[in-house]
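For reference, the chain that follows is the form predicted alone, supplied as structure tokens.
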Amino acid sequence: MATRGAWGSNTGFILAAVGGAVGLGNLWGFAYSASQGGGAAFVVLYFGFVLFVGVPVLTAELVIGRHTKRSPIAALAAVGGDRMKWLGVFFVLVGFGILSFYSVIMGWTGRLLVDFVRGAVPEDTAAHFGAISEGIGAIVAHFVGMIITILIIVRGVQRGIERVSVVLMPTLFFLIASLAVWAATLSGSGPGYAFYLQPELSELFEARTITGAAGQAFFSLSLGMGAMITYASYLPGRGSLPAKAGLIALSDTLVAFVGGLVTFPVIFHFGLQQEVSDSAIGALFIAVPRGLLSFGAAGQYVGIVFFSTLYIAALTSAISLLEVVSSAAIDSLGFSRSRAGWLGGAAIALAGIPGALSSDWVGFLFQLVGQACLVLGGLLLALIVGYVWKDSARAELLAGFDHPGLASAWIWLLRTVVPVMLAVTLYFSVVALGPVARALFD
């Protein structure tokens, strides 16, 4: 078997952890679920959910990734024997899958970064925006991001990814914090503000509202796909796992909160709101681009700090996306990293083609594996590890946390509160896959 990498440092692994989670949904998918579930009403409910549904299951992960120190398929055979193998696999499609279509929305993005590089974007940015989704510049693009990534993960876990996230992260929240200053100053920040952050109560039981944040919370952290056990297995030590957990969902939260302190002055102040309402791709790479252009110079600079922010997001998720994929291949079958990396790194880049070709089918991947099969794999995680190896599991947590009345708590939050949570959330998932792939195959 291949030899196995470690963490660095404790500061490595949260950085990589939390760029793992940190990601496109954090930065504008937020605003999008926000602007569909009453503002901050869903701001309230999404924290609530991040604390009682999300760092649970954070939790849970983090607690397999460090008792098995294996990658997900042999990692849930060690906790359950074979027949809870499949799981693993099944988390390892859903990295694969999530990637072979977030890299061709990384592609559109590095694709506009260059063009506001360039001053080449043009004031017809829905049509620029089509020619440069389909077709073989998506397919360039999608490579590109797909080669950093895969050259990144073959480096190791040290070497690479953590050494590319101790720089990124830093300057990811540089940025983000850069932006939320510059959208502090336009003209829509007050009513932006107030849609964000004055509550309508009637709306906080709206189900709507409810499932949306639930979902949201869940898909911002990157659960649900062995992201967080793949990274947990590289852990040395026995350090307190909650307060990880804890570290990593805060930082993740802090990054989607202050990005809403971006983008909803951006969308007040360009009178986005319908547009963000109706497609949260469209505002971000057609009104916005096409908002920027009004400010002339002081936009393109914007418009460049704006998207290489949004392609760190996604760059830093790739790389968890992808090394769920590798380390599988390193520990079930054997290879190397550099084999494992360069050749499910090339499957998921002609895997994506389709994608690229269609931004359809990346609407359609997006609600099937992006949410719905994320859903179900956290829900049957919780379930396993409530249900099935609560007593291990119990005793891997305490270890580093003395704190037993807690670790019975998680252990019953698994039990009782996320199943039930998560399942209202994929139904409501199904439900909206319906419309989507009669979109696409009607």
The other form holds:
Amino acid sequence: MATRGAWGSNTGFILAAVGGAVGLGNLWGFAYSASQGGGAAFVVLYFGFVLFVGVPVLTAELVIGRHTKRSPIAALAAVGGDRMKWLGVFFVLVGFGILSFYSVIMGWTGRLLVDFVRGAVPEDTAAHFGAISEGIGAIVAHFVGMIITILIIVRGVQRGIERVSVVLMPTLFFLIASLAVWAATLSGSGPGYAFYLQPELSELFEARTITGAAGQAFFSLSLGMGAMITYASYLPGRGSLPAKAGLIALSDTLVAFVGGLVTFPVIFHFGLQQEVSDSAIGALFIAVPRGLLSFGAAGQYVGIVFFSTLYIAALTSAISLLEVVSSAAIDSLGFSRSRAGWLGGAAIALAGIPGALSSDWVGFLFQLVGQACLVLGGLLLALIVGYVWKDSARAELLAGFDHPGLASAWIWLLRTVVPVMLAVTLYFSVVALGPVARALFD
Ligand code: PHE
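Can you switch from the form predicted alone and show the form predicted together with phenylalanine instead?
Every chain and every other molecule in the complex is listed next, the one we just looked at coming first.
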């Protein structure tokens, strides 16, 4: 077997993993979900879910990855025997499916970025979005995103993924912080914050709010499909995995929160609430550009910064998705890295074409693979680590983390709270498949 890649430094690993986690889900899904159900109550629920379900599952993925030093298929076979490798195969298919629609959305982002750079965003941003989101243009933008992603993956873990993350992630943090400061100066910022964060306690106990927070957290943290197993498989040495999991989850959640502090003031400054309540995509790709247009030249600069931020976020996530697929082909089929990257990437590019022709298909895939499958994957992982593999998992966790009591609490969470919460979430995310599936045929 060819020598496996490894991270050059701990910071490199953290930035790459945060890059995988921080993505369109943070900047597009989080604030939208908060505004649709619960406001600040949603945010609190989300934090709780990240802490008690997200971090334990993330830790489990890091433990499996570092212990086995394999990509998901081989890693799960090592953990649970040959039968378990099918869960790894499922993970790789989910990664494939997510990237096939994620890259399409990344393409829309890239297209709007180019339009802002050229100063060519038309007044009617809704019609413009309609035109660029489906058709040849959308296919081209999706292919361009896939090619950039492939070019980074084939350069390897350290020279490709790590190098890019170390530059792009600090840039992203800086850009989003600047945007939040700018948004605070807008006259609509007060009502915007209020709409985003107004606690709606009545909505807090609705199943929709609770499971919405759960599904959003899973997607945002990239859990339940082996991305974090894969990245942790390149971790050399020891060190505390819960500390890493905590840092990744905290950064991801912070970016999501700050993302809302950017989007909502813009929307309220221009009274664009209607677009937002229609859809999350409307908020990002229609309302925000429309708001920015009325600023003239300044708006153009902000638009460039805003869509660059989104593109960076999307790209580093796309990289982590393609790495799951490629590393599986490398480990399980014996492909070279460049063959795995190009073949896997080309197959995903082709599979993404239906999404570039119909945004309903994107919505359906998001609900199916981006929600239901991730939650199912996380549920199975929690059960495997909590019940089948717990002794080795405990030993691996304790290497570099000398807190036996916390290790026991972690296993306990994986056996109880986590599977119960995820089973309920799974039920609701399957129920939510109905409407998005029907939209396909309208
Ligand atoms: N976490 C990414 C986001 O928020 C999406 C993603 C999901 C990436 C699963 C990898 C794996 O946009």
